[in-house]
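Quick heads-up: it's one chain on its own, the form predicted on its own, in structure tokens.
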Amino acid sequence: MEPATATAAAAPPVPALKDELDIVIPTIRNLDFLEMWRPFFQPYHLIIVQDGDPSKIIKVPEGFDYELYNRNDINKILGPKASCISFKDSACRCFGYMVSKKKYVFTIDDDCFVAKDPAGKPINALEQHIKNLLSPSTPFFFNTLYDPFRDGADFVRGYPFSLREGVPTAVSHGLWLNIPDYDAPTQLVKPLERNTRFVDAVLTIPRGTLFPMCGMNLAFDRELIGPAMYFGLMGDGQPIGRYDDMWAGWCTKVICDHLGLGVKTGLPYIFHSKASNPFVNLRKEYKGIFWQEEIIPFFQQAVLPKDCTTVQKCYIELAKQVKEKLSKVDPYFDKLADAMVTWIEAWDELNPPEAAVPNGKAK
């Protein structure tokens, strides 16, 4: 299996929501990748937030509309409230939503590559997840073809009428052709193990299911659940790597549950060319992997007042019941319960809210 070339890339689509997304991209390196990207993405704005070293210069392609973050600039906007921006670690991307102004948000790694469909075309993966955030969610009932609101589908017989206008999408998250985002176990025991399955289909996430998000090909709402998409303390002088995303995931899920809000899984694909090392990985995740045990049902349990009307109020409620219910696993969990409360705090000197309107309608 190999990714699509610049040049079958090359034609060039009517871009969506022009002037209404922002592009975040996390690196260490020169972003050579994006030449590929070029026929998709040059139409818009990227912010790109630098992980590492900040005196290291970061190579662009020409002709890209971008803004470039590093360690420095997030010290100087943030000042103290920076210490909730993990350092070392992907996580960093998460500035680049709080600093970002548009409604939507797409955010992929330096890795991903464009993947071809079965017809062996270039799949323009931005667009695939605008059609996903600009149809509604159906988390109260599951359909069974799938994504109604997709050409070719609908409601199945037996489907409520009363639930067919959906709920606003807040997030679509995509998947990955060749190396598959498995955890360092999976890994060590599947070295060679390359997903080559396209499986033509969007669904909506059930309300009350959670599901392991990942960031590296991923968009969403930005005023809808931004604020939600906080992925936590990671790297450098943290006890854990490798759940920066999936604690964005679970507290995103139950929030959006909570105000009525929908999540898509599914397409789009994109090309995940490198494997990371296990070994690496295994020394970021093995806490994680113990910790998840109890993580999961926490969420799985946690229950939000019906006066948290705002992503805000919802995250803040979060913070707390992390910080009563999660500290007696270990104390970093009371480390990052501070730092939720100080992320939603930098969120709102940066974006400040009109008039608290109401993300959703709580259940």
Given for the second form:
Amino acid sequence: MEPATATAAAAPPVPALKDELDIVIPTIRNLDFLEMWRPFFQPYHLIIVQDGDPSKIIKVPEGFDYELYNRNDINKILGPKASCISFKDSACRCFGYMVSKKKYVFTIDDDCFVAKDPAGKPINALEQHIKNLLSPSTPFFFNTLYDPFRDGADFVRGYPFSLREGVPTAVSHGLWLNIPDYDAPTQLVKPLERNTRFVDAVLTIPRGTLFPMCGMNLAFDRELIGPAMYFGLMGDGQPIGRYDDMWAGWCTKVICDHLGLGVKTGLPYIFHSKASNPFVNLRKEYKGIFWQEEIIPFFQQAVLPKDCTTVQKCYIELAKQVKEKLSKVDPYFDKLADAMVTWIEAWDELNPPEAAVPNGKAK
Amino acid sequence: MSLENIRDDEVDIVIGALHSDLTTFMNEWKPMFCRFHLIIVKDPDLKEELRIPDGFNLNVYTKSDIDQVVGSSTSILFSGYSCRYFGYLVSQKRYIISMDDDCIPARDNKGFLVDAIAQHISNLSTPATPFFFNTLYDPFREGADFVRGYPFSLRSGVQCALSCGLWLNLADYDAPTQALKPEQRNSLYVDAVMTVPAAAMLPISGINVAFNREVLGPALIPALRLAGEGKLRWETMEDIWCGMCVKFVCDHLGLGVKTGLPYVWRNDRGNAIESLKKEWEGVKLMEEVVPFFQSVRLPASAATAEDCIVELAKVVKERLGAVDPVFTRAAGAMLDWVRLWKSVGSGASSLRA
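Can I get the form predicted together with the partner chain as well, since the one above is the form predicted on its own?
Following is the full complex, with the preceding chain placed first.
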């Protein structure tokens, strides 16, 4: 299985949402992968969040319009609140969500290349995410033909007409060909397994159902759900890693369910090129594997009061419940709950209501 | 839970014959059907003799058989699409696979004929995972697994009691939808099986289904009959109602429901605009059904499919019966069905297949 090349021919004539979407990329190595995505990404503004050593210079390929933040920038901009942003973990990407001024965010890992569809055509993942976000979701009733708004599809017999308008889509969760997003134990048992199955569907995850949200290939409506996309405390100085996107996904899904927003999963696929070291992963995930047994029931049973009508209010309420119910699992959750509150405070500071601010400056 | 090993002799293929000439249908399916026992139930309203080719191991049931077994003991009408439920009743096998007689094998994306029977068996013999959504769909499929973040305690899954397949060409749309888009045909082959999450409702089409009769049997009910019910799927809601009840029962009993593969190819038939007049009633009813299933709860003491249907029938009569008499009749039919199941379906009978 190979990623796509010669993507130049596949770029759309008019890039949708060109001035309304930011691409947030966390990186600690380099941004070479952007060359491959150029025809699809170049029209858009990039927010690069540089993790690790801030003195390292990360070269951004020519021709991209971007802003770049390293740890020094994060500390300067957030001051003491910078404590909520992870260090030495791709979780730091959520800083990019916070500083973005756009309505939509697409985030992708720097080891994700352009995939090919079964016909061999390069997949414009961004275009598909935009389609997903701009068409409604249907969380209240499952459509057996998957996305009813897709060309050639529709609602099936028995689907209640009153539910066919759907609800706004807050999140579009894409998938990965080649290296699948497995946890460390599965990677150790199946080191050679590759995802070669192209499932040609987008579907809404039903209300009340949780899922593992992967941050490798993800897009969301920042105005609808942004503040819920906090990727937690991971990496340096933290007892856990590789649960950043999971945590954000569980919080996000609970809040979306509460606010009547939709979460889609399925297309688009990207080509995931790098398998991380399973032994390193095991060390990072180890606690998470045990903790998630407590965390999942917590989220499954979480109820948000009716007066939580904004994402921020929902999130603060969740933070309260995390402190109440999960601190006994490990003191980490006490810290995490505090960080969740810090995150919202920082978000609101950087995103005051009614303020329209232009993009940050490129370095 | 472990993988089930389903033997050929544990499976019945049940076909409701709404057409008298089954020659093409049976011959198209022969490579997939020939290993199994078949039950063919003739729609009691069908006047012509059934034409069935040789070479199959089967039992055929007609109006007289139905009358003999069921007689006047029930309000259930086994006519039209509901005739297949008689087959479910008299089957002695653990698993049933059923499809409409206007479906033939589909081809997958590589052009190979899809063995729908084998796929349904595979779906029923591997666990379902209703409590947490796996983003790579069925984790028990070759080349797939649970993704990062999927709780380990939920990875053994639960028994899959129902497998819902899909349709290429003529999709199972309602009449208004197909009438608006008369040329639309489903050509999208989605290569996935997935578990429908617990508490999620869905419209289960009867066109291409399979289930564990032993565990779910009486929960598949021929109960909701529209006043103007006809001989085209657009003109019925019986399977949709049945499916809502079955999913509800599965959720209550902790059983799984899968959807996706296999596809069958559904032949073009009927005129959606003509059918518009007949199905409108069904469309209205769904609006009542959804809030009902969202709020109803069964007592914990309902531990079998039978118990569940009896309890459900009570609530249907109380709450939905007040809204529309069709539900009062449905509730009655549900109780009749359970009674019938107890006397015929689970016990000994000379007419068992």
